[in-house]
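Encoded as structure tokens, the following chain is the form predicted on its own, with no partner shown.
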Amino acid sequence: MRVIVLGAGLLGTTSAYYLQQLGHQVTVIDRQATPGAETSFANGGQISVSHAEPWANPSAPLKLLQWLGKEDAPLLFRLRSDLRQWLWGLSFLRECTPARTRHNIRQIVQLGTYSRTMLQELRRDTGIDYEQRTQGILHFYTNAKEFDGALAPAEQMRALGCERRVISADEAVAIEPALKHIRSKLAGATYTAEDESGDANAFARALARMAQASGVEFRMSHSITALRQTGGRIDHVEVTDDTGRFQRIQGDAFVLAAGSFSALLAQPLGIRLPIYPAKGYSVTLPVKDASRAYETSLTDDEYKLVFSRYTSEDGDRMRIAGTAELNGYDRDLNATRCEAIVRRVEELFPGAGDTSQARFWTGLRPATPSNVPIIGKSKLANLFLNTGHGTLGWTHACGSGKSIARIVSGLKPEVDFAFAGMAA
């Protein structure tokens, strides 16, 4: 079949790669000039199966009330006269029950574990390099209440096969000596040795080159303006290139992997996707003092930040990313939120990074209320969905890409997950 993939981020690129591996003729369309140039560009870099507790959990409603109006809040609802935001918010609150949280953790862990294995297999088979590190991920807590709240989700993850081990403050410092500066403030930690980190943008670009060498066509700098249906099927996609030239592109099947913009493209087709953009921030700092900088990828759950380290010909860099701001499709950098991230980094690792050369970035994560992505069939016979991955697009990329390729091909996915449009 000729398959048209809409989006060249992590999800679109992995979808294209695995579709080509199954023998399809694949074309990828994206408005950016290079793959992985939006949400995948400067994200937190974690392959984090252990980061499976969704934003929507029993503690979230009270926290949201406490954070309302705080410009530096980890999760900021900037209330708008936007019906989609309000509907999404109500759905988010419905997902905050203990039963829904347990269900969602199960889905997120099962897909994440499978996806991490697929990434490792791909790396083994192709030799792809993306500044990967395999020292695991350490979740640390400087608030005893936050640490206590993490124990039950960690236990559920272990029961599902994600070895998120609860450890003491001393054990955390032994794993990551850079935490010794705050040893007296550590309430506890968890550690998942199997988790990884790496540069998502470098991965997307490298995998796109491999896919292109195998015959996948990438039409970059092409803006998707509409999907047109006839007789319950997508007939073609309408695009304009960077010169403004209009084109119609036909295919046998279409995979919608356009991140936060998937909901806007699907709506005229009568498909309502529960996706809303959650603006995330990151800062990249050159390492100034390696003896103070972390080596292991870290998660600061209280502040909703993740920490990764990259070393390449571009230099030794620290990447710190996180927080979420629900403010429509706005991508403006908020100085207060940027400064809050740098302030926390300096509190934890004083002098480790060169803050005078900080590079700030923001991107729109395609968030579902449950944090569970939408992967599978749509109500239109030849339109398939691979979107809504929120904060875990990098973690779930390879597993989602391989699964949607199998679904498009009429094959059963290899992972137990609540795929859209499929019988249980």
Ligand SMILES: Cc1cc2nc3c(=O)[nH]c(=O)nc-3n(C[C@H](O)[C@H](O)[C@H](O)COP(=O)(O)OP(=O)(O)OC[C@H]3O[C@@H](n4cnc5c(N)ncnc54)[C@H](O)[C@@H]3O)c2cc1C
Given for the second form:
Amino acid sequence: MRVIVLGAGLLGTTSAYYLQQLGHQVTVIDRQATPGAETSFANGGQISVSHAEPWANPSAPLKLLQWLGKEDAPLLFRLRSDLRQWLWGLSFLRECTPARTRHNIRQIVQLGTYSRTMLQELRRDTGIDYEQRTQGILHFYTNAKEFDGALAPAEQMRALGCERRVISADEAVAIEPALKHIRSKLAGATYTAEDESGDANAFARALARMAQASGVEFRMSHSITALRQTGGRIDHVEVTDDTGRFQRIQGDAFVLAAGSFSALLAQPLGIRLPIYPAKGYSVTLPVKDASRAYETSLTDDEYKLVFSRYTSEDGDRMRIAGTAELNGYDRDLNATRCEAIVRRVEELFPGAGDTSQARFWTGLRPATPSNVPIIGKSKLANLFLNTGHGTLGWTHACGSGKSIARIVSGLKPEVDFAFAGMAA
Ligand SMILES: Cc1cc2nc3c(=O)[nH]c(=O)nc-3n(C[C@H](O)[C@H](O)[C@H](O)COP(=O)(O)OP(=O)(O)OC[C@H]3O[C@@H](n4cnc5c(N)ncnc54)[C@H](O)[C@@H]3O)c2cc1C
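Cool, the form predicted on its own is there; where's the form predicted together with this ligand?
Time for the whole complex; same chain goes first.
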């Protein structure tokens, strides 16, 4: 089959790779000049099956109210006159019940575990290198109440096979000695030895090169302006290249993997995807004093930040990412939020990074209210969805890519997950 993949982020690139492996003729279309140049560009780098508790959980509504209007809040709703934002917000509230949270954690852990295994398999098969580190993820808490609240979800994750171990503050410092500066502030921690980290953008570009070498065509610098349907099927997509030239591209099947923009592309087809952009920030700092910098990938629960370390010919760097702002498609850097991240890094690891050379970035997470991605069939026979991966698109990329490739091919996916448009 000729399959057209719409979007060359982590999800589009992995979809294309696995589709090609199953024998399809694949074309990927993206408006950027290189793969992984939008939300997949400078994320937190974590392959974190253990980060499965969604934003929508029983404690979220009160926290969101307390954070409303606080410029440096970890999760900030900027209320707009935007019906899509309000509908998303209402759905988010519906996902905050204990039963929905447990259901969503189950989906997220199952897909995450499968996806991490697929990534490891891919690494073994291809030797792909993306500054990966396989030394686990340590999740630390500086607030005792938050730590207590994390115990039940961690137990559920363990019951689902994700070995997220509860550890003491001393054990946390033994695993990551750079935490010693805040030893007295640590209320507790969890550690998941099987979790990993790596540079997601380097991965997307390397995988795209491999796919291209195997015959996948990448039409970069092409903006998709419309998907045209006839008789319950997509007939073609309309694109304009960077010289303004208009083209129609036909295919037998289409995979929508356009991140936060998937919702806008699907809407004219009468398909309402519950995806809203959740802007996140990252800062990348050159390491100034390696003896003070962390080695293990970390999650700071109180500030909702994740930490990864990269060491390559590009230098020894710390990447710190997180926070969310629901404010439409705006990608501007907010100075208050950038400063809050740098302040926290200095508080945790004083003198470790060169803050004078901080590189800031924002990306729009394609967030669903439940944080469960939308992978599977749409109401149009040959339009497939691989989108809405929110906070975990890097963790879920390989598993989602392989699953959508199997679904397009008429094969059963290999993981127990609530795929769209398919019987459970
Ligand atoms: C601050 C931050 C930290 C994060 N940290 C982590 C983490 O540690 N671990 C983790 O698992 N996940 C993390 N994520 C989430 C992860 O980065 C995303 O879920 C993932 O990048 C989404 O990939 P995607 O392919 O769906 O979207 P994108 O990467 O945005 O790809 C979509 C592609 O579609 C293209 N496109 C869109 N519209 C059009 C159009 N009209 N025409 C042509 N092309 C189009 C875009 O150019 C883009 O390349 C983080 C996200 C952020 C913002």
